[in-house]
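In structure tokens, the next block holds one chain alone, the form predicted alone.
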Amino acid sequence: MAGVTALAMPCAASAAGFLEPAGPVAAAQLSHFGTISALMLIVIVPMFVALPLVLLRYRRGGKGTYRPDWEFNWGLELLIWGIPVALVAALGTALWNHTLKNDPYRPLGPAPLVVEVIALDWKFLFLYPEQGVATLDLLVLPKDRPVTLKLTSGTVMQSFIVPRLAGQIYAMAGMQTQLNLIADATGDFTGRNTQYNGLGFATQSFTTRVVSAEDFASWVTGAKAQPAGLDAAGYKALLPPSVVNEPVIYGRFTPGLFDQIIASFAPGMAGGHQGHEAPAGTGTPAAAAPAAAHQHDAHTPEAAQ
């Protein structure tokens, strides 16, 4: 019991970004970044040498030659067309590579961690279905296993990110996007939506918490003895626009949660991605009405007092 109050109590989460990589994804965008930079100054470099000797070069009383008829000159066009297509051609080559070799829907290993993510004003609902736990705002995961995580929106679109663990994506009401990583260092990551969503929005950020498999196994035994649960009407008190202070753990919630609040938006894509199918008969879960209101008012001054 201990373990898992000691996991849940909000740490001083990192505050280094994607310059300090836990992952081999986030290490990826950060060499991706840095040959983007190698190649940009081939054009900034030059440029900031060049121009100061062409100051001092064509400045009133300057050694260079006055040429008030000069219309072209097939070395400076081509050094002038040459270089941006030249350069245009590398940058448009490393991104198509790296895209194609960094997909975030690209499974990273066998027998993923899932987790069902859904966003909310202003916090981060984190279901895990294998381990029948959930948390607020809290993101519990094992070194150096693989995780998928499946995302939605239980509002306006946001954008998830960590960035030491891996590039942003959206989560969108109706949708299900997917984000795959590997956390390869133990330690507290700090995570955030960067799309902006109202007043709160600059509050809300959660802890990325990366812990050995053995630790991930005593925290999960730990969360399932939580005395609080999370069904359609606890999710439905979750909806009104907050700021959580301290994670929560809920040692169990209702099966087929994340479809049920996918199909309250758009029915007929429940059963139309790889998500874990709703009950039978579940239809509209009791949280899709508010749901459906909360998308529209949540975002008003008088809606977040």
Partner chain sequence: MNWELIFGQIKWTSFVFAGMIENPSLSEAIASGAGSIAVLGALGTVVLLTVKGWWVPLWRDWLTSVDHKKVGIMYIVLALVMFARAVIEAALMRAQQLAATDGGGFLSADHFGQLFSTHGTIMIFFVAMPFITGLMNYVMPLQIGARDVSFPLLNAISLMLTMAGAVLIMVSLVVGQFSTGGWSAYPPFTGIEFSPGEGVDYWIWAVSLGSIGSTLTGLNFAVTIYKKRCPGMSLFRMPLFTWTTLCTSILMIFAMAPLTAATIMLALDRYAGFHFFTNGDGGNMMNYANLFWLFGHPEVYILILPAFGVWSEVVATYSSKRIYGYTSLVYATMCIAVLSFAVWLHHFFTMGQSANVNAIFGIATMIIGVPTGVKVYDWLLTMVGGRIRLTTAMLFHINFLLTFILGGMTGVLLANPGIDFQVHNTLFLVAHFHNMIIPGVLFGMFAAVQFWFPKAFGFRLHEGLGRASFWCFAPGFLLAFFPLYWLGMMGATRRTFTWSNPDYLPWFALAMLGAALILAGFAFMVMQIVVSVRRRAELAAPLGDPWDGRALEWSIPSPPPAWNFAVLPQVTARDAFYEAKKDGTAYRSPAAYEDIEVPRNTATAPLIGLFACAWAFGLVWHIWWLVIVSFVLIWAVVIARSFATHTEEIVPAATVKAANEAFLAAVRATPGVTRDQEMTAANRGRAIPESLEASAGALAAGAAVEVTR
The other form holds:
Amino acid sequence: MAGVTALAMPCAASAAGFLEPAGPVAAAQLSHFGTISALMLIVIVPMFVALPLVLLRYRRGGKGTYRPDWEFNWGLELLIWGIPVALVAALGTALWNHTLKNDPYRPLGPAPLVVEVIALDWKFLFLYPEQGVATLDLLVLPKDRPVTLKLTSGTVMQSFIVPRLAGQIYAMAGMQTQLNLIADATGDFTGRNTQYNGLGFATQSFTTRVVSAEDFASWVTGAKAQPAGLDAAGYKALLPPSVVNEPVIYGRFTPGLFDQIIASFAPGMAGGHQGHEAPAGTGTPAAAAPAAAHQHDAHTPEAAQ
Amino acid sequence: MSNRAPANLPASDIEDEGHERRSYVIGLVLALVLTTGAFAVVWFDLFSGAAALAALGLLAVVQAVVHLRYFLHIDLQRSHRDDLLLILFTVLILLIMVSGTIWILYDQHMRMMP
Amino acid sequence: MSLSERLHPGINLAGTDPESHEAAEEVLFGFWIFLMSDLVLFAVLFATYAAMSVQGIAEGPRPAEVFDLTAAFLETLLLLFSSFAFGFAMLEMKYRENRRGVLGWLLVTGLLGAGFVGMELHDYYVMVTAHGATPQTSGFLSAYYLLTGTHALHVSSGLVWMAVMAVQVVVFGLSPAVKLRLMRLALFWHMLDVVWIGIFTFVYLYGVVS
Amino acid sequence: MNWELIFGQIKWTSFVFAGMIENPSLSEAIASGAGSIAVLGALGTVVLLTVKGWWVPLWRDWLTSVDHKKVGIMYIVLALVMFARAVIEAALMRAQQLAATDGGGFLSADHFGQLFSTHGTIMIFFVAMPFITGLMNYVMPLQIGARDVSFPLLNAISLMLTMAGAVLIMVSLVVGQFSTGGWSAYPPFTGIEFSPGEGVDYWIWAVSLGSIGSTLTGLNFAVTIYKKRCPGMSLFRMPLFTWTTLCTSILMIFAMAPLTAATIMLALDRYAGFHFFTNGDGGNMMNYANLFWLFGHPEVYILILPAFGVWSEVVATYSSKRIYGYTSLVYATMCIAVLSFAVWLHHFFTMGQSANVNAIFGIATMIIGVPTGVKVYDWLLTMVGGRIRLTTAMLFHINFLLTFILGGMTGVLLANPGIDFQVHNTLFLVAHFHNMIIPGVLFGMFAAVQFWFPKAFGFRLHEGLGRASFWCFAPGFLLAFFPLYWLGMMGATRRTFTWSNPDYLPWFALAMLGAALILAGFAFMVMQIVVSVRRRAELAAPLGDPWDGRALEWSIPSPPPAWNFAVLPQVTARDAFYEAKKDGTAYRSPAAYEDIEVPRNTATAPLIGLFACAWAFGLVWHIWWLVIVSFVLIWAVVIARSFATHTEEIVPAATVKAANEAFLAAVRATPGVTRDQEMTAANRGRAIPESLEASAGALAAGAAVEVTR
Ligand code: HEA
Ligand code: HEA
Ligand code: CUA
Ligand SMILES: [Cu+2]
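Previous: the form predicted alone; requested now: the form predicted together with the partner chain:
Up next: the whole complex, starting with the chain shown before.
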């Protein structure tokens, strides 16, 4: 089928998760994790301190005075409602700011590199519309350049994550979700699907390779030289569930493939809204149409027209 | 007159058939008016777009209240309060579930169109 | 405690039959709670329909293309009058303990209810034959059939229940147990009316307007 | 002959043993082993019942009973049977994940998928739910001074429907396969296109039966608490366990409907080609997530609230002190119940909706921390000024306070969409919810058993073995689940049967060790019950009040008579029984006795359960005649029952009087015991209230009779 370049060799990528962030998004998530944990200690620690003391003092035979009818105290009451309320106010503010600022849909800078991600059973297909190349189970990104991932699924719902770069987002058939990220370190980072989707789920991971801008350019050149291309028929061949052992690189792919895949599930939705510049289909109409993915959609190849 | 009410029951405590029958008739008349009204709004195109939706929604809510009041005899004055509260609590749950669902699904829909 | 005090919300026996009224306290309250839980089920179906009738059209027809507003209006009237008739059955039961009266009004209620179910089945038939609008056509139609079908199923079980109650009225007379069951059936029947108002408005009228 | 008409889609290969014969492997062997255990277990039970001649008593005294106490006990037995299966599955998963680095391990991917799906489904629907339902059934009517629940027959029907669901899941061990879609069964994966076959159908119908049962239970308990409280028991005098039961019931009433809607829609998609959640044709699986969690989130509070109630009773009783902040505990419970309906989106922060939707639901989620924190600190303050006895139940409570707040803290972390993006669907999440459920709910149930067992059976549980089990459970839990937090942060996903990252190995080893300790704890618990039953004479506490209890359930004999209270009590304060003991008004003979009406046993409920099970089985395997016949039969039973008239029987006043006076005489003749003697054979269930102990030098002896005046 398609060739494999030396660059695409799989290797043991570090999987230390977002504890070792390699980009600002994951870093922000880690630091938010720290903030919230630290704030929570305000109410956790008192329990760990007070409980042993209370047990010591008021155990049967302990020094504390026995007050069987004591059941209320306004001061304490204020404390046990007041402190959590204040804390939630603080936590809530932090949550609000962090969430709005780090909406995964928010572009992280001008001129992002757009990669279209199609989740399949049990592999990910990546399309680089700007570069005109495509990969299977290998995501190559330039360091320090904003990246916009557009995701959809050709099968069941999946969840896409590269923990060291950014958190996850679902990919669903007939829909498009987005994830923006920047990598500020080079290296190989594991990405994977986290939403169970059958027998091959455990091994559905891929390598994210972050390289310098120059290396990225030369990788693109090298990729373009790959003999294999991806058209609708090739895409169809990817649909049956399978695990990919070696990443695959395609030197070219049918433009508009991503939208056609969405349209095969949700006709009338794709293209209609924001006018995609990618013209649908350069080959014959029949070839451009991603053939119906599954029996239920057998009547929806109209997207090809 | 009711047949099993103890003879010594004060008059004010006895349910009055005429009163209750009137309640059903009022309910029917109001419901007919409201339903026909709603139907007319659409049939004769009395309002358009959002105004029509708002008017229809309002009519439906009013009619639901009419049914509860005149057919189901829900009565804020004389009911056992605790019981009624549990029933009214349903309205809160309904609102949360329905509005939440619609809000979430529309928001997702808007964000997921390519 | 004054006898007219409501021991439970809604349709009441109060002073007319103190013994049954006391017994009604738990069963009627329990039935109200059941109705509320049922109402939540309908609410969820409504919310689903609200989303799917816009987002789930796919390549199928739109609401306005398949709904017959006049039929829906007539169905509303049938249900409304059947509710009204049930009210009169309750009056016969409560103030006169008149078996024949109760049975007569139940018959009227049942016929109107059966008419409603019949019309609705006819609606489905037309939708399927004239428009090819089956539940398998699109998400919108799936939601439509489930919502209205669940309601129709409720009405149909109400009819079966009504038949059983007619037998019980004959067998047991208007005993306390029978009275309480009739009251619960009344609540059920009236509540289905309220749900239908929602369907008529938010499915049919909204569907045609937008 | 068209076999499909008769057997639907069942084939020879549907039986689990066929896989072993045709395609032997370790994984298949384990599967058929499990199937054999199920079959042998069932056969063994049948043989035992026959040999011992227990069929008749089982039917007459238990299955047809509508007594809330027996129904409660049957719920708990059901929970324990299912628990045994689900725990074994958990141990298998742990072992697999330890062994599975780089494709090792002994389970196939498919088998692992079924394991986490059945484990989750069983634990939630057929362990935790029946356990809390059984407990509420047993205790709540006793606490409010009632003779039964409002609708005893309905109660039995709920039980039988739940049991039908449980049986269906057990059947899936032997006939066919279970779903691999997890306990949340997200489509489109669980749709017919991607999961053909019977697995998901088993899930759908088992869960539906359980959820109908729970709805009816919720309704029944809510009415009972509203309408059957004894005179003087105003809402704000109810024991806290009853309060949490009320709030749980209300959650059950409203939360089950969305689940029913979701399962119906999924079933219509699968059976009739509808398009609710399919890919394409206007289907929208996001709505499934929405509906499922509309139920799923309240569900986790349905589980925890009764446990909170147990903790409140336990901490007050073993501190010999009034609960601190009763009112704030009540309002906190209400807050949690209402808020739990407004946070469901936090289970799918990563679905792609706008940041402000996420943020609003995230903050709503955090707010639940406030009432929960109030409760936690109320319990701490309850101990202040008390005289704490470190009994097994109390040890579990202390462990609960310390571990639960850590689980709550990770919950609050998950409530931050930004953090959830990273740890959603990882073992971090798995650690979070086990951290809430095990120390919170299951240990709560464990404490409840230690606490109320003597009430139900008339003898205490062996204290030493109880503690031994605690000292395995508590560290075992920490070891088994805290490593998962770390693994999750390192990116280990849930529902994953094999790993390639060697860094994970030590942590999985720790987790396995913890699971082993937990299993040891469980063994101690079983031992505790066996030993206690053997020594029941020595541990007997028939006089009903072994712990110096506070609420009404302790004022009656252990086990209580069928009618619970000889005369309905009259209450004037909170902690009614404790106050009565203090004032010396406890154990008084009533002025007069009356006849008591109790419901007669009936076969209605078991028949409905049986037909419901057959109906569901028919649906799973498309055996349409069975579906129709059993459906008709269910309703025939209901209608037939509505024509039955003699459903009650009378216990004559004389019988009641004889029993009650004998009990009171025994109480008066028995010297009270102080708390120091609590765990000794002297404790027959007649307590000297702790607050009178100081002046009780004389009381300790026979003079205790004086207290009753
Ligand atoms: C009630 C809920 C409950 C309980 C108790 C448990 C108990 C356990 N769980 Fe479970 N688990 C779930 C609910 C639960 N789980 C759910 C919902 C899932 C997700 C499924 C999915 O993915 O869809 C899951 C998934 C899950 C996984 C899969 C993780 C993955 O996705 O990779 C694993 C892996 O090992 C696991 C382990 C365990 C272990 C070791 C135990 C136990 O061994 C812990 C031991 C138990 C105890 C310590 C309690 C003992 C005490 C009593 C029972 C009191 C009885 C008392 C008397 C009668 C006296 N669980
Ligand atoms: C009994 C069960 C139980 C309980 C009680 C809870 C309680 C909480 N849960 Fe948990 N949860 C589950 C069972 C439970 N959960 C299950 C089963 C799942 C996963 C299902 C699946 O996917 O399979 C889940 C998943 C889950 C998620 C989804 C994660 C994901 O899918 O990515 C989230 C996110 O917000 C969450 C949050 C919380 C919070 C905030 C609480 C709060 O209620 C916690 C409140 C407690 C405290 C905060 C600690 C004590 C308080 C103080 C010391 C006072 C002060 C504190 C503050 C002011 C903050 N839970
Ligand atoms: Cu989702 Cu359009
Ligand atoms: Cu939740």
